[in-house]
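Have a look below at one chain only, the form predicted on its own, in structure tokens format.
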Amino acid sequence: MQKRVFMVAGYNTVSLGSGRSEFNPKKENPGIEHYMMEAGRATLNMINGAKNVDESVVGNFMASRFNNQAHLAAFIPSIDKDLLYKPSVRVEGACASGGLAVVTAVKSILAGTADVVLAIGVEVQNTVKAMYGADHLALADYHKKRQAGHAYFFPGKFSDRAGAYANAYGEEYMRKGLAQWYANCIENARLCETAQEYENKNEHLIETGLMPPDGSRFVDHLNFTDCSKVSDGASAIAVVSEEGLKRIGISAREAIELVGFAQTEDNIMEEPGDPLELSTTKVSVQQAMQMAGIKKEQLATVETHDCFTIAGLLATEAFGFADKGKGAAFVANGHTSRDGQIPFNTTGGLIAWGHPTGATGVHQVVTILEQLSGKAGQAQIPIPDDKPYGMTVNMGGNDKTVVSMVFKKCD
């Protein structure tokens, strides 16, 4: 790292969608501008105003389809009049758009063009029926694959991965891991008031997660509990230099420091070389930890992109916490729970906090900020002195664009 870069003043809106009592699919729900304003203004209030901001970045995947709205960078001045005429850009990398927004802000800090950057991730998806939404989200893959793909395109893609895992290691073995991942996510979401599954009262989570898939109703190897939510929401955070911290009047103790990051790309026109591996994620994680100069054993917590429960299992293997084929057992044995060996997704992850696609990467960083700075409320986990690091992994498409970041607790 050419200079020190910090994250501070994170904010998440509610992840709105099915499961939240205030959500009504038959009524008009808040639009994309509402979420950008709520998240942006909350972060600006924490950094003593928009006057301190040099640049802004918006991460968003598919507002052009879900909301009939492109050109999101020009919404930034609506957040605060002091953002008028300041640089702003919108970035896109499918479901990794939020992570790309944060990394784009980081590069402005490293380049010296800014000392304070407002990064916002946003998506509003509950505007169309699920089947139309599947068509929109399918654009995260190569368009020529859509016609031959499952009606529920991405559930079909990750169902294929789950099918390969079951064929290689056993259906019952895999399902136990998937069910435990689901249960962990719901239990964690119940501790976070902004989570989509915060109000989930199911007392039989493992039994629900063990339900056998029904390919005649959905996909062959996953059931609905294995899928992330259709969600509306936004997250925001300030990305700042040391000079930026002084400008906004916030101590480094209230921030976290970025010490390593990576962005990796795979060829979108090709299918995964091995459906049993998240190979792009694996490379991205290795690169980020190498830049940070740490080993996985020094991580206190991880926020990983569990768009489907099978992605969570495969992520434990991509990180190296479990050997290939051992991820299901690693999860089933409780090692990724909030009191386990390496707590994953402490506010519910994509499965249970929600997945407003363009916001997810920013939400992950906000969660790590809250955990490492001791401000996670009921969702707080212990951060040992010998494990002062947290990590985020934000994935776009079927492991095609991956953004990984390593953060350190500030003394």
Second form
Number of protein chains: 2
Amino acid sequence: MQKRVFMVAGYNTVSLGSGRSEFNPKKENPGIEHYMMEAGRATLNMINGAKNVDESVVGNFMASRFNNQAHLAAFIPSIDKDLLYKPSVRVEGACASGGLAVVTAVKSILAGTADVVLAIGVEVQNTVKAMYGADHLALADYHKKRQAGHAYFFPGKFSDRAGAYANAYGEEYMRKGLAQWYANCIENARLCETAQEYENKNEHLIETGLMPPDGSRFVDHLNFTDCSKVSDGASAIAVVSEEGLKRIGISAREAIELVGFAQTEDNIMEEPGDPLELSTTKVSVQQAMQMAGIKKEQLATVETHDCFTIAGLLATEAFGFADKGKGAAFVANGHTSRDGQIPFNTTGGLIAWGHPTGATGVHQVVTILEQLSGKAGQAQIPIPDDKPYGMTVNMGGNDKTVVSMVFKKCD
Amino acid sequence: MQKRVFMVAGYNTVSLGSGRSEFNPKKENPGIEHYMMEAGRATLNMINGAKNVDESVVGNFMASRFNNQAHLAAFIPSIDKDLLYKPSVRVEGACASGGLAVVTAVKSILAGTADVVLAIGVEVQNTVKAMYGADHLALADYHKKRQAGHAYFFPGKFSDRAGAYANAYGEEYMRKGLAQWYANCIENARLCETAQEYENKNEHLIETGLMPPDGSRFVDHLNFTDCSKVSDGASAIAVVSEEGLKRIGISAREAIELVGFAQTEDNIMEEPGDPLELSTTKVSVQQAMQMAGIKKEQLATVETHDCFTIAGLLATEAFGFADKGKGAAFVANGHTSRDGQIPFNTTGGLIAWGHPTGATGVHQVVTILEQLSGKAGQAQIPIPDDKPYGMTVNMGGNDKTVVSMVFKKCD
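Output the structure of the form predicted in complex with another copy of the chain; the preceding block shows the form predicted on its own.
Once more the chain from above appears, this time first in line as the rest of the complex follows.
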């Protein structure tokens, strides 16, 4: 990278939806403009005002269907009048839209067109029932393939992956891993006030996670608890240069440094070559770690895109923490738990923090910022001195767009 | 700019829709993936293959409604297998999506993450009848304002502007300017084989343009001929560094250099302060010209966003070619014609070349590339030695997002 790039001043709104006691699906809930304002203003307050911002980026997947609203970048000047007439753009790559927003902001810093970029991810999905929402989200895959697909399109796609995994390595073996992934997520979410499952009181998480799927009610190889939440929310962060840090008056210690990133694109018109592998994720993680010049053993924590529990298992394999087919055991044995060998998704991930799709990639970076800078509150994990790195993996579609980022704690 | 940036290898598909003899609205027409492939492959052929490409950007406004398809960046690897696993992103800013695609590509060059970026703009809109299409395009404005708006939302918005202009300066005075703008567009389109109005045989263009609008059939102050076309199409271009030019083996003479650009954002939640002015466009044009260090008198040609003829008139005022209220006379007097003081939209603009919304911003750059490099064929205008510059203005929504770019002919 031709310049140093830092992330600072992260903010997450509550992930609103089923599970949150303040959520009532029958009432009108806050609109997408509310979420952009809440998250944007919170980050602006932390960086001493919008006057310090040179550019903005919005990550959003599907407001054009969920909210009958496109052109989201034009809401940026509504956040603060000091953003009027400054550059702004919306980026989209399905559920990787948030990660793309951060990377797009990074490029503006590297390009020298900005020293401070406001990056916001946002999605408001509870405007329709979950089944219709699934149909909107299905637009992340190739339209010509969808007609013959499942009614719940993406749950169906990942159910197919789970089915292949069960077939190759055993249903019960896999289910233990999925159940543990689910339990870890809920336990982590209980430590984070903005998480959608923060108030989850279930004392029998493993038992819940172990329940056999019923294909006649949903999909063949996954339960509802194996799926990420239907969420409304926004996350914001400031992406800044060294000059930008000075301008906003924040010490590097409050920030994290981006040391590697990858934007990795696969062909949407083709089915995955091997359903047992997140092959694009694997390439992307390697690209980002290579750029950072680090090994996976130097990571203190990872935020990965567990849109479904099976994607969590497969991610441990894509990273190489577990060999192919061993991810279920790796997770079941507690290695991805918050006190395990490599804590994943320490505030609940997509399964339990929530998955406001276009916001997720930004939320992941905010979580890594909080953990590496010691601001994760109750959810804080120890960051060992020899593991000063954290990583995010944000995925769009069925492993088609992947944005991976490696961050380093600042001293 | 911390690096020199060039545009080269531009390509436009036909702008397909009413007016083209090969268009049949009752048959199935080529899909969005077809257009991306045609334009993308044509540009790749001109730059000696996809192996030379580091990154790609897609500009698209509304495939999620017109084509039931999001996640367009994941079609990039379908264009050529050498694009697999390389960075790709879709950007959106309503009808300014194409301009944003080019600017996003420019930032990757400046950022040093790429030396060659493939930028594609695409939109396929004839999948629905024009009236439903107008409803999709209305998502470019604030959803809470739309319910009380016109049935044809954006024609209504610009009809309101035309009404204000007529009220301030005279209906007949304005109508003469609009009619001349329309006539210029058709005449220019007849010189460009890909233009939607290429085959237009009307011998009474001015008379057609002078017809009084009938608000009971459409909107109060505009005719259908004052509106841009409903178009399917794609445009592609390579955005490259000096290093990139060497890699693709093309001389700078075949390229144009970007010497100034602006991405200018206004607040979508507010109505225009003065309907008689494209105030965001005015700011944007100034920003871009200031960055380029040029005056408007040095421009040989301009491609402006004439989504409606009234937007063309107002653009001449936003540029300062005409004083406020004098744009209609400036146009009626032939100053924007191809042999006039400052030729605008030399291949027909949005009115007559066509307006495949997300492609338009890229199409504009391709047109400037063709004119400044002497490759505009029948549509070629003279480029005087003391006017080596051309400019594009791409607008999203009702003057909310504006992307302006200044290009210089290479010697």
